[in-house]
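The chain below stands alone and is given as structure tokens, in the form predicted on its own.
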Amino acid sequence: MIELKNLTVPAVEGPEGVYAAAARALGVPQSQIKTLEILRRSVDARRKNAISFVFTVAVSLEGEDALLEKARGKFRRYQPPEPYRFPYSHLTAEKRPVVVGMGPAGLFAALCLAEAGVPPIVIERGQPVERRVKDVNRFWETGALDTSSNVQFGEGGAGTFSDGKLTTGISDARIPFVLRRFVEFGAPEDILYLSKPHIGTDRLRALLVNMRRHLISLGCDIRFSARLADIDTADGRVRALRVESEGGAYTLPADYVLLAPGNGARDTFEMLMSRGVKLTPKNFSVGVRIEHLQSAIDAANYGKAATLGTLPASDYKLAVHLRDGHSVYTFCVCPGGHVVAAASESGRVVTNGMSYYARDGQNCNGGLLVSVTPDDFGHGALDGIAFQRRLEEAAYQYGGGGYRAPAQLLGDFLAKRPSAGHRSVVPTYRPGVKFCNLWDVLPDFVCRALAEAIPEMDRKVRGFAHPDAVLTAVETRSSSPVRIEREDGQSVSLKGLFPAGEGAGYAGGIMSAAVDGIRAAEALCAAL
């Protein structure tokens, strides 16, 4: 096969134009191409009058050897990268390892352990995805929160009710492995080559069922509604877990525990601290969800090409560094998506964003967040959690109860006046919003940072500061405020405990959490 990079296809032709572009680049009739494999696809929107798709492809064609010889270095053969393989197999263990949590880190850790010969016991405080979806929909429709089955807790973790985006800032050989496994379990194949891959909450739910069935077929013992309540230790090592379940409390003997709790498991962090496990506060972010009309974001990014119907729903990635040391940035943007209620504790409002695979909703929403450090919330290990809770309680109060969220039009926010209702942008948050003045809800330094940054962001994406845009509070769970300190994969203070994923403070998003779960499984296998 011949590798071709930087193939451009005008937006008006659509992605299907890649075949003709490849033929032109090779100087051959399109009929001579036998197969074409897309290795990467992105959109170049830097010039609004010449927006194009950009491809890297591998092509096989008749007379390939002769063409390479004739071209004399113009083209090169495609050399696929060496795939990652989990470095352990045929292991045995006196006691089965235990994986706590079924978010991306826990799921991929369990998968690798099982395929290495030591299928773990997996405990998850929430419910399987089929029941979890019903519990979450009931919460959104009625405001009746189940504190053990919600957007934070349950099979798949918080990512189950998200955009399912797989972009990440890390570079790791395990990433293609994760993508291939996702496809194996039902994700769309385009995640293997899109520059901004996403699965969508709808396809994630079906994928999780397939992944669970595979884990069970490998011998994993999966236990839902099973909350880690305590850890028994002796001589600085894990000896057993105390588990609370619907059938009652029990003790689970364990020498090796891979802990992937997610960042909503606040009671777990409190328990670990009481057991002397070293925790440290870390930087995180808080803020709001901002909603615009998707058509307005597409027009800002694509210009007239937005009406062609060939381009994907667009997003944005913006950041502003302020004079006072804080940063304001957008996070987890959900084109064509919804703002969702993501609370996991009674009397506290939390927001997040979610999209279906089609991304065909009327609005685009994104987290609009302000970075916070221990200097803002305190240097105690759990001070960040206390800070989050104060914001979530204020949001519940100003939302008027029933898990309605406080909201404000952007124009009113910048003018510091309360809003009375929506205009062109209809808020998507359920159970509903109550319009107010967010300067009464959020800390003053957060509001000042947002107000200073938004006009700067508008210079990069025209219309970002549209007065009809809706701000919905509060977003507090973008990343964990706590890190469980580890060395060589294990807790520095408790041998046999392998912290992993976003909740442990080592990831931010589905992909990086999955990769960290694999790393933790490697460390556990090395210990075995």
Ligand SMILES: Cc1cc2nc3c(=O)[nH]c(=O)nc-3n(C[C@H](O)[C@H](O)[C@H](O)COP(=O)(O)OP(=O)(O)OC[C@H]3O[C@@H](n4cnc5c(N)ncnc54)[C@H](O)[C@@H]3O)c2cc1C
Contents of the next structure:
Amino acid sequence: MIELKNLTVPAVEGPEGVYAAAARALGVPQSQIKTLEILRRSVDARRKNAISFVFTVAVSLEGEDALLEKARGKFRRYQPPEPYRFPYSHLTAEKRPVVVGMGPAGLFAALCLAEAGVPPIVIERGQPVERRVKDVNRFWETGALDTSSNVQFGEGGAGTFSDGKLTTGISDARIPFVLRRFVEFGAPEDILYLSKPHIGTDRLRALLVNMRRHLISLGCDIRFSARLADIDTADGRVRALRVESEGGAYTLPADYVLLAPGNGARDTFEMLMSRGVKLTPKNFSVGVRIEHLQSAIDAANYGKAATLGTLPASDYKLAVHLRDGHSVYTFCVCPGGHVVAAASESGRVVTNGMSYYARDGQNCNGGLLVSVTPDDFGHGALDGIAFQRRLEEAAYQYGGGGYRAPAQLLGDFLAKRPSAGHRSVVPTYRPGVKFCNLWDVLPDFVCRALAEAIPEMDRKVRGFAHPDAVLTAVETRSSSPVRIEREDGQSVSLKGLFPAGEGAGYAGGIMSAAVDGIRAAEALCAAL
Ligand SMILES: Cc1cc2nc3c(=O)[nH]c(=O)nc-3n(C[C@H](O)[C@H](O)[C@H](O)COP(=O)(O)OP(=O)(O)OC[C@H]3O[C@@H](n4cnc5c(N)ncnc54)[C@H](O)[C@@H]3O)c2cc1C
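Since we've got the form predicted on its own here, give me the form predicted in complex with this ligand too.
Complete assembly follows, chain above in first position.
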């Protein structure tokens, strides 16, 4: 196969134009191409009058060897990269390892452990995805929150009701492995080559059921509605777990525990602290969700090409560094998506975003966040959590109860006057929003940072500061406010405990959490 890089296809031709572009680049008729594998596809929107798809492909064709020889180095033969393989197999263990949490970190850890010969017991405080979807829909429709089955807790973890965005800032050989496994369990194949892959909440939910069946077939013992409530220790080692479940509490003897509880597991952090596990506070971010019309974001990104119908719903990635040391940035943008109620604790409002695979909703929403450090919220290990809770409680109060969220039009926010209702952008948050003045809800330094950054962001994406855009508060759970200190994969203070994923402070997002789960499974296998 011959590898072709930087093949440009004008937006007007649509992605199907890649076959003709490959034939042109090779100087052969299109009929000579036998197969074409897309290795990467992105959109180049830097010049609004020449928006194009950019491809890397591997092509097999009649007379390939002769063509390569004639081209004298112009083309190269495609060498597929060496795939990552989990480095352990055929292991045995006296006691089965235990995985806590079925988010991406816990799921991929369980998968690797099971395939290495030590299928773990997996405990998850929430419900299987089928029941969880019902619990979450009821919450969004009625405001009746189930504190153990919600957008944070349950099979699939925090990203289940998400856009299923798989972009990540990390670079790691395990990433293609994670993507391939997602496809094996039902994710769309395009995640293997898109520069901004996403699964969508709808496809993600189906994928989780397939992944669970596979884990069970490998011998995993999956226990839902089973919360890690306490840890028994002796001589600085884990000895057993105290598990609370629907059927009652029980003790689970365990020597090796992979702990992947996500960043919403505040009670778990408190328990760890009381058991002397070393936790430290870490920087995180707080802010709001911002909603625009998707058509406005597409017009800003694509210009006239936005109406061609060939380009994907677009997003943005913006950051402004302020003189006072805070940064304001956009995060987890959900094109064609919905703002979701993502609370897990009573009397506290939390927002986030999700999209379906089609990304065909009216609005585009994104987190608009201000970075905060222990200097803003305190240097105690759990001070960040206390700060998050204060903001979430204020949001609940100003939302007027029932998990409605406080909201404001962007124009009114910049003018510091309360809003009375929406205009062209209809807020998607359910069970509903209450318009007010967000300067009353959020800390002053957060509001000032947002107000300073928004006009800057508008210079990069025209219309970002549209006065009808809706801000919905409060977004507090974009990353963990604590870190469970670890060395060689194990807690520095409790041997046998392998903290992993976002809650442990080592990941931010689905991909990096999955990768960290694999890393933690490697460390656990090394210890075995
Ligand atoms: C609405 C929403 C949308 C998001 N969108 C995206 C996106 O598009 N792309 C992206 O990359 N990231 C997204 N994220 C972030 C992403 O979901 C997280 O980074 C990721 O899920 C972290 O994975 P994790 O496995 O570390 O933890 P989690 O996914 O949080 O999973 C932890 C699991 O542990 C369980 N648990 C917690 N405590 C206990 C206990 N004591 N006992 C037993 N079980 C316990 C929880 O119920 C949960 O299921 C989104 C998050 C939310 C909330």
